[in-house]
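A single chain, nothing else alongside it, follows as structure tokens in the form predicted alone.
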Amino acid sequence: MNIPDKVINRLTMYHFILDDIREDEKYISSTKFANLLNIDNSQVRKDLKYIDNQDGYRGKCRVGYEVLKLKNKIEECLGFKKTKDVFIVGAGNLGSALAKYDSFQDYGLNVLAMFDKDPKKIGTVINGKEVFDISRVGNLAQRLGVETAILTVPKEYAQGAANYLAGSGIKYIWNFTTCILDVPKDVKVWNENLIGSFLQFTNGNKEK
């Protein structure tokens, strides 16, 4: 099913609020997601169809859904339970974090190791992660089976690693500079655009 960016960032923070919640509560309300998302609650229903329309399943008139069977709803509908390996470009402050955030692990995702290009980095370990050098990426993504990069690196080394990085076999780039990559038709890029969500939330604006 092709669920719109928006929805599935949506439906990621509904998770977070079943996964808070599932000890305490068995049934939530739409209201209670808009609530605490500050949305309309007619928002919170439509983005649920999306989970509604894979079999059939609705929350209960009066009562709201069921908190573990929406949870696991979700995680079914985006995947949450496939493992997808990536490696991490950038040990800097920024690729240090990501590699430090267990909670990645719950969501599928697993970094398996960091690449780098300053001698002082590599060989250094990062909450359990291999810090190698960058001119491995290729070897080690072709023998791991791993196609998803995220790029951490400094906004004048970006455009530079993802050239190396699309020609060393990743086919995935989640880049967290600031720099627009030029990647050949067969690289999808993802740009996490951290200036531009601080933005919308110190102006006020509420994405819908």
Second form
Number of protein chains: 2
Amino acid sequence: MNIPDKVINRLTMYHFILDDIREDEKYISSTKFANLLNIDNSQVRKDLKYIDNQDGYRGKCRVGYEVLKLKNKIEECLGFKKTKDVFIVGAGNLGSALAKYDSFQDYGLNVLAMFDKDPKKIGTVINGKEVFDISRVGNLAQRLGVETAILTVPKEYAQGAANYLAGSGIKYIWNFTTCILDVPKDVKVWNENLIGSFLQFTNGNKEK
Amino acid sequence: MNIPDKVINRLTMYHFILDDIREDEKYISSTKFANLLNIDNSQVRKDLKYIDNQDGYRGKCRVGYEVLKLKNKIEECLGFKKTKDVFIVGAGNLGSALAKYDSFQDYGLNVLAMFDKDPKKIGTVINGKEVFDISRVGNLAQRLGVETAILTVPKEYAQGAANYLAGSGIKYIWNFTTCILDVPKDVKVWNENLIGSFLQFTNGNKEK
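After the form predicted alone, can we look at the form predicted in complex with another copy of the chain?
Next comes the full complex, this chain leading.
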């Protein structure tokens, strides 16, 4: 199913809210989601229509959505349960922080290993993930069936690393650097543009 | 000027590209931007129309956009030059990584200080930024005129920290936690939803 980006983003946030709800609250209203995210009620209802709406997870008049059913349905719809194995390339500050970011695991993102070219980092273990020499990425990607890399090297090494990853069988790069990567057509890049995100925020576009 | 979020995001990425260009390249075509970002040429031209298009930064037939002028114009338009002072609340892995993320400085985001409640962290200095006791955030926010906080505490402390920040005069929270914050109406939250971002990527929506 083709769900628009912004809807995926909001569905994830509805899930965060559902995950945080007290156990004795069985139902939640669209208004609660709307207020917490500072968006329109109608937007919430529209988003939740992307979730196949049968039985309990359709909102009920005056009662709202069943918390557990809606939560499960979002998980199913967005594939939280299907674990996605990834590598982190660049074991610096940001790479290490992401390796230690336990929420990833909760949402099906499994960091299998890390890579770097710094001999001082190679062989160390960060939150249970070993740091390997970057030269081993192709071999390990093939053996472990990993196609996705999170790129967190310093900007000046980003294009070189991307070339190397593309040549090593990596098909998807989640790019945290401020380098826009020039990659072969069969490699997909998703730019995690933190600068752009902050500028959206400060330019007064508060809805997300 | 009200520029849509996605356009701000892309303008930032055009700037990354311009910043990376060899010094002897004076012009850049919309096709180069389009290819690097895997988007349509027409999208690039539409985005660049948000930049006031006089003189050189209007694309010229067969020649393209003047690199330096376009770069300056994007900087002006998105306010890179206006430094925005921020605090980082939570001096853990992610907070420390963001404090060390030098690209922020290049784009006008200036981390003035960090805050934590862990006595082991208070008083330490991370990339030149001192970690203060969270109880001092209100006083320092007022003295330094800071209204924006980057929130990177563990999820379970996020709501408590947000309450505290709201009571301390912080008006904008850039939220990196997976907790959706319940804040007073005069406080704006921007959720940096890394999980949602990854799910957008893996759900096959590659354009951003």
